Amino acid sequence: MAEHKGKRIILAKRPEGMPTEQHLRLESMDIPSPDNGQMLLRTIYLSLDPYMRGRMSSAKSYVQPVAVGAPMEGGTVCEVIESRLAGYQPGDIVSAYTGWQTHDLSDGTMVRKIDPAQAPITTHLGVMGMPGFTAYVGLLELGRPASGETVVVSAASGAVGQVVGQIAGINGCRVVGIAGTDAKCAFIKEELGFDAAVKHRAEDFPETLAKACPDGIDVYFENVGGRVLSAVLPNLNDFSRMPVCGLIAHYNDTALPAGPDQLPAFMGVVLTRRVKVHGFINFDYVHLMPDFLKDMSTWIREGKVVYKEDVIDGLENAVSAFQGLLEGRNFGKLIIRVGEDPTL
C-alpha cells in the first residue's frame, strides 16, 4: 500500500467539563491489514454529535464508555481500501463506526454500503444517518403529532432539530425552532419552513416563546435542557408529549446546577398536565431504519426535507470543531473532512 501511516485520536484522559488536547490527543498510527473475513477502511467523513461527550465519561449510561487509550468512537463515511471480506470490494463506499482515525479494520459490524448516485454521502452522517433516523423515531414514535398541533423543538438548526421540524410540518403541524443565533432563527424559518423561530439568547426569551406558541405546546422534542426547558414548561398543553433526545446545556456540568431547585416545578407540571415523558436512544427502534430510510429519501428527492451541513476539514480539527458543536458555534450537522471524497 502506498500509506503506511494514518492518524487517529484517543481518549488520553477523562475530562471533567470542557473535553480539549489534554483529553483527546491526536496520535499517528499503523495501518493495518486485513485478515480474512476482514476489510481495510480509509475514513472519508467523521460525524461528530453531542451524545460522544457522554462516551467520555465513566458514568453509567446506555453503552460502556470510550476505555482510556482508545480511539473515540464515532460515525463514519468511508471508502473500502482493501477487502477479504465477501461482499465487499475496494471503491465501495460504506458507512460504518469506525470513529476518530483514518484507517480501520471492519468484519462488516454495523457497516452499511452506500449508494452515492442517491445523494451525497455525507447525508448519511446527517439527514439519512444517526441524526435524522434518531428525529424520525422521537417525533413519529414518541411524539405522536396530529395535524393542527404545536411542535417546539430547541437546538432547531442542529442535526436532530433541523429535521424534527420538518417531519412535524409535513404532518401537519406549527412548528416552533429555538436557536441561539438570529442567523440560525433565519434559517429554520426561510429555509426549512418553520412557522417561527424563537432565539434562546434573548433576554425576553421566556415571552416570546409564549407569543409563538398562543395555543400552547403539545409536542417538545428536547435536544437542551437548562433555561430552555424552563421556558418551555409554562406553555405545555395537557397531555402534551416530550421526547427528551439529549440534554447538550449540561453535558458539561462539574456539579449540580444552584439553586433553587427545579425539579419539583418540573414534576408538578408533569402531573398536573399530564404530560408524558419519554427519553430514547435511537437503536431501541433499529426494526423502523427501513421505513425511515424509504420515507426520507422520498421527501429529500420530493423536496420536502431539505438539509444544512457544516463541514472543517482535517482530524487535527475535530477537537476544537467538537467544542463549538458543544457551545452551539456550529451551523447545521457537523462533519469532519477526514479524507479525500472520490465521490466528488
Given for the second form:
There are 2 protein chains.
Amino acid sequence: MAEHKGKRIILAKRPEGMPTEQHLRLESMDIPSPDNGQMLLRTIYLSLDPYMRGRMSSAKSYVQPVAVGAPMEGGTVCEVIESRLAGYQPGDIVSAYTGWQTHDLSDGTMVRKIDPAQAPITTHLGVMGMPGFTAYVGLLELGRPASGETVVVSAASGAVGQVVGQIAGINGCRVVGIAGTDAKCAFIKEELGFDAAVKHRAEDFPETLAKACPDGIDVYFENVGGRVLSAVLPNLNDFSRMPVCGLIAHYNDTALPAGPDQLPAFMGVVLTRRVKVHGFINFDYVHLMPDFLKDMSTWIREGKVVYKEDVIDGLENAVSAFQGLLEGRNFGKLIIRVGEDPTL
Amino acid sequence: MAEHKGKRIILAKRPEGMPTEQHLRLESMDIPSPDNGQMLLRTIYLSLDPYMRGRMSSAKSYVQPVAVGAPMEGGTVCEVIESRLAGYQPGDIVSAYTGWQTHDLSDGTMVRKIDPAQAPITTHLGVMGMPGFTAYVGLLELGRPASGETVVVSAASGAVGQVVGQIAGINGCRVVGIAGTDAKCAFIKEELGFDAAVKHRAEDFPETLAKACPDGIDVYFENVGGRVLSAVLPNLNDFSRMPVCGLIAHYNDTALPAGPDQLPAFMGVVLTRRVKVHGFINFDYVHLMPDFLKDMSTWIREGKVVYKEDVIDGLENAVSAFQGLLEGRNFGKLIIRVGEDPTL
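Alt. form predicted together with another copy of the chain, vs. the form predicted alone above:
Zooming out: every chain and molecule, the one shown earlier first.
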C-alpha cells in the first residue's frame, strides 16, 4: 500500500440544527489489516444523502443512530485492496456501506460486486443504488400511478426525485417537478423530460403549482415537507396517494415550527378527499430489488432514464457538501470522490 | 292525517363556529301530497351525526353542502303514510334520508324497508346503519387489525366508536377506547368489554394512554383530531394504520389553530414508523354493505355487539342536541324522536 494513514470523519457531537465541523470531525486513522474472513476496502466514492441527518440524532427512528465517536455511516463504492475473504480479489469493485472514511474492513455484509463495464460505477450510489430503488418502490408500490394521472415530486432534481419523475413518465403520467432554482427547473424539463417544473422559492409558487396541475394531483411523492407540502394540499384529488420518503425541510428543526398549526387542515384534506398518506423506507421492500435492478438497467440502456451527478473531490469537503445538500445547494445526486477511480 | 301542518329545521345561515338557532331555524310547513310514483313519509327518528356540521359549510368537501334555505339533511327512520309508489304500503317502516323534518315526499331513492320484528328500528340509524357500516369498513378494510394487535379508537362511546371497539374485540385485538367522561369510560369497559378506557379530559391523559398501550398502537381509528391525536402519535408502532373517519374537535374551527405547527412532527412519525394514514367515507365502500348487514345482524343476535342510544324527544330539541354532540355531551348514538314510534 502506498498510504500508511487513512482519514475518516467521526460524529464528534450530536448536532442541534445544521451540523458543522464541530459535530463532524475529520481525523487520521491507521489503516487496519484484514483477519481471516475479512477484506480491506478502499473507498472510491461516498454517497451523501439527506437521511444521514437523522442518523446524527438520538431521536427514535427506524434504525439506531450513529454512536458519538464512531465514523459516520454511508453507502460507498470501494476497491478491494487486500482479501482474506473467499470470492473477493484485490482490484474488485464493490458497493458497500463503509461510511465517511478512506478505508474499512469488511466481512462481506452489505457488499455487492459491481461490473464496471455495465455502467459508470457511481450509478450504484444513484439510479442503480439506494436512491433509485427508493424512487422505484415509493412510486410504484405506494403511489401506484395510473396512465394519465398527474404525479408531483418535490426535490425533483435530487437523487430520488429525478428517478421518480422519469418512472412516472414511463408509466404515462403527467409529471410535475418542484425544485429550488431556475437551473434545476430547466434541467428536469429539458433533460429529464418532465411535463412541467415549478420553482418553490418563487413568490407565486402556490399559484404556479396549481396552474401546472390543471387536473389536480393524483400522486404526491413527498421529499421535503414545509411550505411545499402546504402548497400541494389544495390540489390533491379524491383518492390521491402520498408516499412520504423524506422531509428535508425539517431535518435541522430544533423545535416545532411556529404556528398556526397546519395539522388539522392537513387531516381535513386527508379525510374529505380520502387521501392515503404512507411513510416508507426502501429496505422494507428488499424483495423488489431484483425487479428494480432488471427494470432500471433496461431503462438506462434504452435511454429512458438519464441522471445527473454532483461529484465533489475529497473527504475533507464532505461536511460542507452535506450542509449544501440540506440547503438544496447541490444539483443532482451528491457524491464525494474519496479516492482515485481506477475505472476512469 | 291527524296533522295538517308539519315542522322542519332549515339552514337559515351558514354558521362560523358552533351552529345555533340563528343558523338552524325551526319553521312550520305544509304537509305535501304525493304524486304518482311518490310516497309521503312521516319521520319517526332522525339521526344526528358529526358529519352534518360539514354539510352546513360551503368549504369543498366530498358532497355538496346543504343550500341556504333548504331543510338540513340527515338519515331517518320513517313510516309510510300514503303511497302512490309500487312496493310501499301505508304502515311500512323504512330507513330513508329525509332530513330534519316531520314529513317528506320520496320516490324511493335511498329508501330501504325495515323489518321491525328483527331489531328495534332505531338500530338502523346506529349499529345496523351508517355509523355501524362506517366502523366496519374503516376498521376492517383500512385498519386491517390482526389478532393480538392493539387498536385504539377515539370518541369511543359514540355511534361509530362503540362499534369499532367491539369489532376489534371480535378480531382478537387489545382494545383501548378514548372518551370524555368517567361514565363513558366505565360504559365502554364494563358494558362494551373494551380492555381499557382513557379519559381525554384528564390532566395526565398522554401518560395514561401510553400506559394503556404497553405494546404501542397498531391501529388508531381517528374520529376527533386535536390533542387526542397528539397524544396518540408517540405510541404509534412501525407499520401502524390510521383510518381517518372524523375530526370532530375541529368542525367548529373558524381559523387554523394557534401554533406550534404540529404537521412536521406528524409527518416525521409517518415517515420513520411507516404509518399509513387513510381518509375514508363509508359510501365509497357500498359493495361491502351486504357483508356488513350479514355480519352485524349475526353479532347482535349472538350478543357480541351491544349498543347504547341517546334518544331525545322532539324536533324542536335537535339544535341543542346537535351542539351537545359537537361538545361530547351526548352519551351513545344520538337520535331525535321526531314522531310517535308505532312499533313500541
